[in-house]
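The data below hold one chain only, encoded as structure tokens and taken in the form predicted on its own.
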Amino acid sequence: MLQHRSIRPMLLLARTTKARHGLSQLKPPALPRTPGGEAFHARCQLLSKQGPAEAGWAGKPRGPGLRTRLLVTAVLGAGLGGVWLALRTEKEKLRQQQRTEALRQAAVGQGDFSLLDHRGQARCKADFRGQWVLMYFGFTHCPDICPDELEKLVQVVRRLEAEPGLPPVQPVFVTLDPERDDVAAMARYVQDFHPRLLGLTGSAEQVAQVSRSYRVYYSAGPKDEDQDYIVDHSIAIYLLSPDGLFTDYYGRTRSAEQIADSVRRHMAAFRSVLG
């Protein structure tokens, strides 16, 4: 009886093994054939094979690279900012035209004068013909605005001497203090500033009839005890064309660089009026 029972597990497991390898024996059925199955079945490999990015993206068109675009930009930023700076540049142009027109409408700077240069010899407006001129008008007894301004006026002239390719510029000095401001007093003053700068000095009706010509105001002050007097008096550089016309004028806040670049643009536009 118990020979029976232990027989009987034994004839269990051995049905069991035989049929789970029968069963390993069985093969999958063929999938049916259908048109285009072997694409579908070399795709479904590529994919199985292929990471999730990459089959994701492998059916998408590629649009223009990162440097096509950064290309592409840059040359659109380049034709509108030259499209600007061209109507920039023609704005500035009507502007100064305007400006001048005004400035000559104003008849500033009409008529001659007739003064002493700070050598002794004679001149008169005709003697510039043919020149760009910045004048300025003060006197030697000036404690500071005037050798600032003439500093400035000077510092314009080596600016524009140091470009070949621009025509000089004649820096002239003209006094509104006569009495003190003789053809001596002119030449030890000019010497300290430029060896081409100019000093013009007159009788006190000389001195009057250019500074109407050229709207500048003055006045002297009372004396004190040493007989010392300041001139009050307008502040601004004077532009000259070399057609002796007055063409632009620059007041105490204009740089010496701004008033150089003003000058510039005047030349390059000039043309002039007396054939």
The other form holds:
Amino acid sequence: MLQHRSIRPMLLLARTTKARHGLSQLKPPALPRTPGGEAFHARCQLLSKQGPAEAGWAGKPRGPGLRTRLLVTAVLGAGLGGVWLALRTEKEKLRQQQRTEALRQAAVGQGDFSLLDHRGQARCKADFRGQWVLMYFGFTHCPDICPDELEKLVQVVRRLEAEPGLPPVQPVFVTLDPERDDVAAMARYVQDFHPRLLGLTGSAEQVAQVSRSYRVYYSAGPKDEDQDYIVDHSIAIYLLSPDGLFTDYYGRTRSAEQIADSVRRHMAAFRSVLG
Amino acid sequence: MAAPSMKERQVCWGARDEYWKCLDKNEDDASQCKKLRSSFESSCPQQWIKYFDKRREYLKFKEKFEAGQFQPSDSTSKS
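Switching conditions: you have the form predicted on its own, so give me the form predicted in complex with the partner chain.
In what comes next, the whole complex appears, and the chain from above leads the way.
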């Protein structure tokens, strides 16, 4: 008797799996397809299958004891719970794969650019693969906001540089004023901020293209008698992952410390999708 | 025209801050700050002067607005 009892749960477990497989093959259109729904139907089928065995038990004078019933319920519950967990894990895996695929496509296409650095060397997005990048868009004749934001950006880089074990971050400044900011002007400008700050410029079309792909608005104002003008533009520091993906952005109100914290978190959570 | 260098920017910002401090002290009476105004104008590109003048107006408005002292004009409140 005792032996019987210990074998039964195992039999039931085997049946549970069988019942589920049978069900997934049938897939009647009227069945709800949620995991819970399947579980319900699996139980129905299971109960009807074990009918004869149950009848045999019931034929004995005492019938199945409370312990047996509890045991059966517990095993059934555990089995169904296991199935539900497996389904959920599968679903999560599929979602992760889809997201990875979408990100990979974005990495090769969007946000690409073809510009010149402040040493006159051609640069495109692929050149920054494998590096974390902090990127800011502005112009060298900018009265206050650009220098402030660039100063903040290089402070973030210095903070992160000071911590051993962190991957290096490449600071990049892209001009939105290609008319005045040629290679020489960019070289003069970036040296004031950080030895590794890379200035990027290009033709009017190239700058329009990079700003479009990063959704940066800019508009040059009217010229005064000195031929001087202000370029109105959106203000944000962009974080690109080593895959070249736009990962985060930071507005004016974020401090260097807050940005550094965020970058550190992104670094810790980073897993390449490009492989 | 080359963009101001970092040194030139700092000189300009310093002159601007001095001038703005004077305006703060004298309830924005520019006639009390003529000397600092001319120092400000000689330290910064003309375009920047215009920009900083507008910026001060904006910052003043923002301060007032955030302190809850801003009263919308009749035309604004009616619309």
